[in-house]
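A single chain comes next, written as structure tokens; it is the form predicted on its own.
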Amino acid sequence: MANLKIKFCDVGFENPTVLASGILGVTASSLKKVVKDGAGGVTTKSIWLEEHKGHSNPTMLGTENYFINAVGLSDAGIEKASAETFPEYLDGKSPPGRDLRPAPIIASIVASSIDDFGELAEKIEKCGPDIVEVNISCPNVEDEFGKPFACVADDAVAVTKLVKGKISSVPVIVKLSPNVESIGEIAKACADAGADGFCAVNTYGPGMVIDVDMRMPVLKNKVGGVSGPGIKPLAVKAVYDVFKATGLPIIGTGGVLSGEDAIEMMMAGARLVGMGTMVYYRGSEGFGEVVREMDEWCEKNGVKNIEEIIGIIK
């Protein structure tokens, strides 16, 4: 068997697969189940300072080619996360007991203002995550909060600097938007501002699907972020651009459904591979299946250590 263990910002993962943010609910039990089913790590749903309602149903639609959602980043807020999600996931262990947790947990945070990101950063660090993911790129809340911070370099830099200034004990990664002219330039600006790594990419869009019989959009919000198999080539190219621009660790996400998809993402420069809509197509058991497929590919191609293939595309 190949060695699939990975170090990401000095955090150890048993394998490169990670549950992407916002999938399978928000409970600690659902996160633990994903680890039991084979994931190397998990990412929380994006956490706000206060409760955020999100959008009304219907909020998502899946086809064999794509997935579209407008959940709207619904969340109960940091107080519930600190009182329930993290203590339950850590089984009551204090943050220093990292070897006792099921797998590394990445805390995704989101805010409507730069100042809120700073306050939220201080609170989330106390919860004991292994890594903090700063979600500045959701395309589903533009009507509510305006253009995502990730789409304006100066805004992305301001958030990165503020969060890095508040968090000292764990790495901080920035979740980037593909809906920009040059994702490499945005990534480089965030790297220069202190980002330890990236998650690339968030959903594309927003897009729209119309029910032609009903003569109306399928989603209540009319538009939503597009993910799933159809975006994989675009996501792979985005990961390649970010890695080429910064050389920093990347969680590559977008359209990954199989072990070979994950290998492809890592060849572009990803150290970890985030999967979300894969669960829609294969169930949470898909994590273990993807890991087995990665191992089979490595054996077939003479790869002893998964580190060998990271960023090999020049």
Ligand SMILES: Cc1cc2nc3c(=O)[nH]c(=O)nc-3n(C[C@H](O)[C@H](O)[C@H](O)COP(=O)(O)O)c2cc1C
Second form
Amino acid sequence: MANLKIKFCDVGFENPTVLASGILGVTASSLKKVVKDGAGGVTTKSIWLEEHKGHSNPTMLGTENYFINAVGLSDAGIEKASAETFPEYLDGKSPPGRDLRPAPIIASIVASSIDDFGELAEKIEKCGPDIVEVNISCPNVEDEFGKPFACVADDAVAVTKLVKGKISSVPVIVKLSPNVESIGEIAKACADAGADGFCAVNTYGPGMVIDVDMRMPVLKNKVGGVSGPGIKPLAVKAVYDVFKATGLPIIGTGGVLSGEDAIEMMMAGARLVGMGTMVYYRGSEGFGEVVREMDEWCEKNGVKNIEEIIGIIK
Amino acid sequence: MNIKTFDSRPVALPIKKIVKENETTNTYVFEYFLGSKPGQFVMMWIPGVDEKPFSVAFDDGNEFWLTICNVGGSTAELFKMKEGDKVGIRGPFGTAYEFADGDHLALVAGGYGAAPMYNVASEAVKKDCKVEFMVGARNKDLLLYTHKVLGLGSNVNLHISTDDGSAGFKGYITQVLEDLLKKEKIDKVFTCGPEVMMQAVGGVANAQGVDCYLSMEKYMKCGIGVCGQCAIDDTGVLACKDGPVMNYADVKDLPEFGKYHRDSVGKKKHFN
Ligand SMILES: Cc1cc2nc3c(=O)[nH]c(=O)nc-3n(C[C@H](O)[C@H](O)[C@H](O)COP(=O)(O)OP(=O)(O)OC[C@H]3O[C@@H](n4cnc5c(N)ncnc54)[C@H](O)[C@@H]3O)c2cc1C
Ligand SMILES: Cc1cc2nc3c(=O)[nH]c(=O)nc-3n(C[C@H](O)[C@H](O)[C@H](O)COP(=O)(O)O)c2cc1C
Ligand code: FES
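Would you mind generating the form predicted in complex with this ligand now that we have the form predicted on its own?
Let's see the whole complex now, leading with the same chain.
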């Protein structure tokens, strides 16, 4: 058994796999199930200050090569998260007959104005997450809110400064958009503004899938963010760029489906590996399987401690 | 579905026929090889409107049916559509009602639950099963599928109850079930209908020592185990993937069973 334990901004993870935001993250029961299935940590669905409806269906679809979604960040708001999701997740009680390891919970927060992020930050810190992830990079609400903050360096810096100014007890990481000219430059600007680390990347695009028989886009929102296997080489390069530019801890996310994919992400500079779309292909049991595959790779390649491979690509 | 694994794009299908079942319920017929098992569901995309889950009411490999109740939102838009108009279908998804050749089955239906129960019955008679088809409604105008059930032949007995006594037994269908289970040896009870009704049915069946399988209808957004909208407290199992058909014994003690479901943003809605 290789040592797969990871410290990320001083938070301990049993293994490097993390559930990405927006997948199986609506309730505490669901997050606990993902931990039971093997994830080292989990991220909540992005939480708003108020309830947010999101888009109507169809909101997602997949093929062998890619996945696309325009859920539109539906969420019940911070009140439900603080009354229900966090207390139930953190009570440590496992569902009957289940052996639940403790696993860090990352709170993803989202807002449509920079000011809202301040109020949300104060409220989310009180919920007791292990890490706060600031989602400024969702590409499928552009019609509602315009270009994501993560696509404009000044906005990204303003949000980072504001949230960092409010939250002192836990690390704050910024979820970056790959849909920019230089993700390294944006990351560097956020790092200078105080970000403790990053989640890279959110979905690509937006893209569009047309049903040729219907002669209309399948997604109700017409366009959506692209994830899954097709984006992996792009995401690996994005993580490589962010690591080069900042050296800060990164949750490398995008198209990871297997243990070898996860190793690849770590070689590019990721300390943790986020997986969302993997669940479509392998179910949440996929977390345990990916961890086993990572361990097998380490055994075969004489890697005793997974830390050894982080960022080895120069 | 005859599409590549991992392809969850909808297939555009024209509505071949629309059959009016009662004031608020239509059956939509599609000519297509769906390859579903009774109890499974599809996601139906009503173009420009929404996409919602519906149980398969019949599937013989040539055509399949969906029996849909107009509850006012996107179903109201569907009810404006005509034969020949196209909808998108993804699926079939989820678990099925499983039975063995020659089983003696009691199928207990409430509301549009009669449709998926009919699907079980139509498959079960092909496997020499004996079927007790039990359907309850508030009054006789709301009874669904009773004529179709009578057409399934002599291996199917129809039992009806109405709250007002306008047809069959006056009272709840659970009473009819209990009487039957005390008299006859039933191998399995299958039920589909409002959650609180299924809870009562499961209770009656288990008290008589009979296994009961039901259909968990939780708010479903993706139908493919990704969004987490349908996760059930407190085990986190997914109604769309680990269900909808589940063993009553496995769900009866779950804190949300018979008590609440969630809406499109994940807020609890208590049954009243
Ligand atoms: C596995 C499964 C099988 C179903 N089979 C049938 C069937 O065979 N026939 C039938 O008439 N109905 C069936 N339903 C219910 C059907 O999906 C809803 O009636 C329909 O989605 C309502 O759409 P609406 O926009 O008209 O209603 P709305 O006005 O949006 O809502 C009315 C009510 O419908 C329910 N509902 C709405 N959206 C969903 C959703 N995405 N998932 C689950 N419930 C929802 C909620 O309880 C809501 O309160 C099934 C549901 C599930 C989960
Ligand atoms: C259905 C779906 C919903 C998502 N919702 C969110 C969200 O609420 N917040 C967020 O930051 N990212 C969201 N994402 C993006 C993922 O967290 C992830 O960054 C992206 O999908 C790339 O990783 P993957 O290829 O492993 O899925 C969502 C992705 C999908 C597929
Ligand atoms: S409906 Fe999305 S996980 Fe079940």
